[in-house]
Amino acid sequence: MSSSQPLYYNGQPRNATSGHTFDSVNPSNGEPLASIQAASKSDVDAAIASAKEAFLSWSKAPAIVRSRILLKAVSILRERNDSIAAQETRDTGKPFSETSTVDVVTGADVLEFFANHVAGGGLNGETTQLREDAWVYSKKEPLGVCAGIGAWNYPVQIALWKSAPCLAAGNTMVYKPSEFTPLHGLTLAEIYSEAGVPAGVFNVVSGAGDVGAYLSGHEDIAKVSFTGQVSTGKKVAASAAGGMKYTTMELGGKSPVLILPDADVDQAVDGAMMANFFSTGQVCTNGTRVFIPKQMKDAFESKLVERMGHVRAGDLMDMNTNFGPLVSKVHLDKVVAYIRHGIDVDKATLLYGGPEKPPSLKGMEHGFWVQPTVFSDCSDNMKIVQEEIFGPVLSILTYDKIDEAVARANATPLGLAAGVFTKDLNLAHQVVARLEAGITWVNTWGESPAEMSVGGWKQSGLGVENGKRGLEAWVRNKSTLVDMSGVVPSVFSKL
């Protein structure tokens, strides 16, 4: 295990002052990692006093400027993926073939859209001519130091769509990693600090649950931008709103994938394993419950028994391997514990799968792994059903209309994400424009690019990240009214 990993602010690695270290682990084998050094809430403090000085100086850089030295990160980050991604195979779970192609691509996209946004006029506010006298101009302005949460099962992807429009806006962010996850901050805040970055622009603080309490309850902390259960999110934006902050919140789904009656059987079992089993299912727009027509059970559930072959658990570096472990020991017992219920309480047919770790993992035998598995014969009211598992858990439900498919569809206090398969693209439009959720795809499930502004409805999330609305979330609204006329309109004007 390596020596204990610091914080980050004022553009170097600080040693945190609590006298506390958490371990991250490696999820395929169950050992150590590294030492993190978790923050004090004077750290803590430190680190968003050299964000609030850095804002000083950052959010008045011309866009330009800011977007050269951002799309110098984004050089980097390119250059290091290989090394990147099998940091983060090694700190989440995920096999490297996933890691290697997704995770920091995507991270880099993402921050490559908001610099070259920013730079072509993203900021730009509006201009209305009220008469001939008098006008209306907008200003887009940064709202000062703000607060990044990230979650465990994207780690350096979520903290570059965080950061990435934050400074692209002329923010300063204090960013703290998941405690499951938290090798990433270092990295990333080093790349930034090489690409030009400021110091105190970008800082890391590392800790639980109360760390992220203290940071985003902060009474220098304009904004917090969240991604992580629906329990927790709650808990963040109500402290945030006691302080009038600006929010984001990226939360959990339960979302489902309509297999209507005419789409073909094998892209429909592509799709639902992409849904369910893509990252573990550790993947918030998971489709977990797929709802298929009765006269495609038989035909849909022979089909996707025999692809289950198709994933492949094993050594994280081979890019053979799809399928890697659950993040944590606490996690796995969570899955298990459902797997279980939905056996032995939820009475859903086993079709595949089941609590027991895959065989033929030498070597990996500790670490936090479980099958893919997929439940038949399920009904709404099950819990399998109605809560969000976060693991490779598949639920099949059959319908007979799609009206009645679309009504269950919604009947959840969540509404994250929702999918389509069907040749009709024309029903396909009508079906989606039903379905409560606010990232929607058809036939295709999971991408999200840069482009692509993603955002919960329901008890799923406030607010939406990337593409042009995600800039948005990130900046201030001032409208100023010019009156060139010379005449002051009073109610107080001499008759």
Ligand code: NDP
Second form
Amino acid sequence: MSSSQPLYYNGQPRNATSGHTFDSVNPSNGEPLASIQAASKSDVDAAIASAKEAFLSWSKAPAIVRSRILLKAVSILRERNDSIAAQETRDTGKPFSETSTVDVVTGADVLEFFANHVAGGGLNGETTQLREDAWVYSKKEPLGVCAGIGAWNYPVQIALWKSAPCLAAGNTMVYKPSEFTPLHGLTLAEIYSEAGVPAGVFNVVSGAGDVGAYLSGHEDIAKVSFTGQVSTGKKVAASAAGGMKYTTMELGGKSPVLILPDADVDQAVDGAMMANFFSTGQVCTNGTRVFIPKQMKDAFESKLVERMGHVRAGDLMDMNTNFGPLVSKVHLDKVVAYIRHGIDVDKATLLYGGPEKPPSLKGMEHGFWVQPTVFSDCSDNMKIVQEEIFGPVLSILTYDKIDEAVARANATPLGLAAGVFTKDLNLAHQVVARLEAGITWVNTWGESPAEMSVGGWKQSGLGVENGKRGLEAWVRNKSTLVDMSGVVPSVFSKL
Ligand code: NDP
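What would the structure be for the form predicted together with the named molecule, given that what you showed me was the form predicted on its own?
The complete assembly is shown below, putting the previous chain first.
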């Protein structure tokens, strides 16, 4: 086996046949971490063939047997939480204080949730008595070989959020990690095998977008579960439509945070900071448009600026560090260009941060660091307010009337998340009911537990992940009508 990271299919690490490798880079210092083998088309074919073969028996295994195996994987993930989290920190640049408490934990929780759900009857269909001697029963059947395509911001969590319901429902998966954060794929495949997941049930093919495109368009793929940008999602959905494949699309957002006039300013500032600086702003549900009442502007901004000192960049393994670099040089350049645009073209007021490199951290001078940035006096037509930046850039917008704030919050083609801060719970529910978003929060931001079904509205996605409804995306329905009367209603019967 070559020293570069192999693919994984049919229960084994496999060398790619493409002859191509690419590097995973440590975002904190810009140094290569590992060389990764890129899959060729024939490698993807082989991975899909192994998943197709494995489907025959995995789909027939009793749900409780699949559940038992997946729960073993949950135990291993939890035992190895810190080593997997440290790998994610090196690969993504996210502080260990996050990866060790969120990324693996929330992934393992979802695997546990779906393993228990299917064991507890989550795959049961319905029975309907039609007449005394006739009834309809329905079954939830797995789809077949599914493709999972992941983004780079929550690598192991995304891989688990896709594979958990997929495998629990009896499907098999070929998973492609983002080329920017590929390390977790092999780790997860090995953990599944160690737990007893049969060969071919979970497979990993690494590479760039072309590998994802070939995989998702493959005729033997029944479903594509995709997490990534809206523009890529549209291409993947179009290609899947050609083969009438099932799809789940978890795409980008430009989510609003509505601070209502009676909100506690401290709590509102905390919420806005969580919504913008966690994971250095590289969260799909980022609440980048922060709407505050005009009369609260001064109090909110002065408290926010004071609190920005709590954003601590530094050694990523130090539990005190809560702010890391961006994932890649390409992404750093994109985020900095948005910040420059905000200053030079949009003419927003730069309240904190900016496009300049932050003070160098020793040994990390070549990392992809950016300053957490706050813009004030923003208006709805600014590019920084309209487009997903996917970085630590908060825009403050003021409003007079709540109705106006709601209308402006909804005036976007995206609809991933939204949140409301207020002491008036009746008002909170009234406002939430009017927000066009699939994920909403009241007086909090960002928590996404296994029990909560999450998915975007409008161009932010199709379908949901997690919660009981999340399983429905991985099954198809079969209805059977049984008639015991022996009478076939037919216009062709003899009179
Ligand atoms: P991209 O759309 O660039 O990439 C996502 C994945 O798709 C990667 O694995 C990528 O490969 C692959 N890919 C690229 N082109 C194709 C193609 N033509 N066919 C199939 N696969 C392809 O997204 P990012 O990785 O930049 O992720 C950031 C985005 O993800 C943000 O917009 C964010 O909002 C969104 N996101 C949404 C979430 C949600 O739940 N709604 C959660 C997390 C992120 P490669 O990168 O290797 O080229």
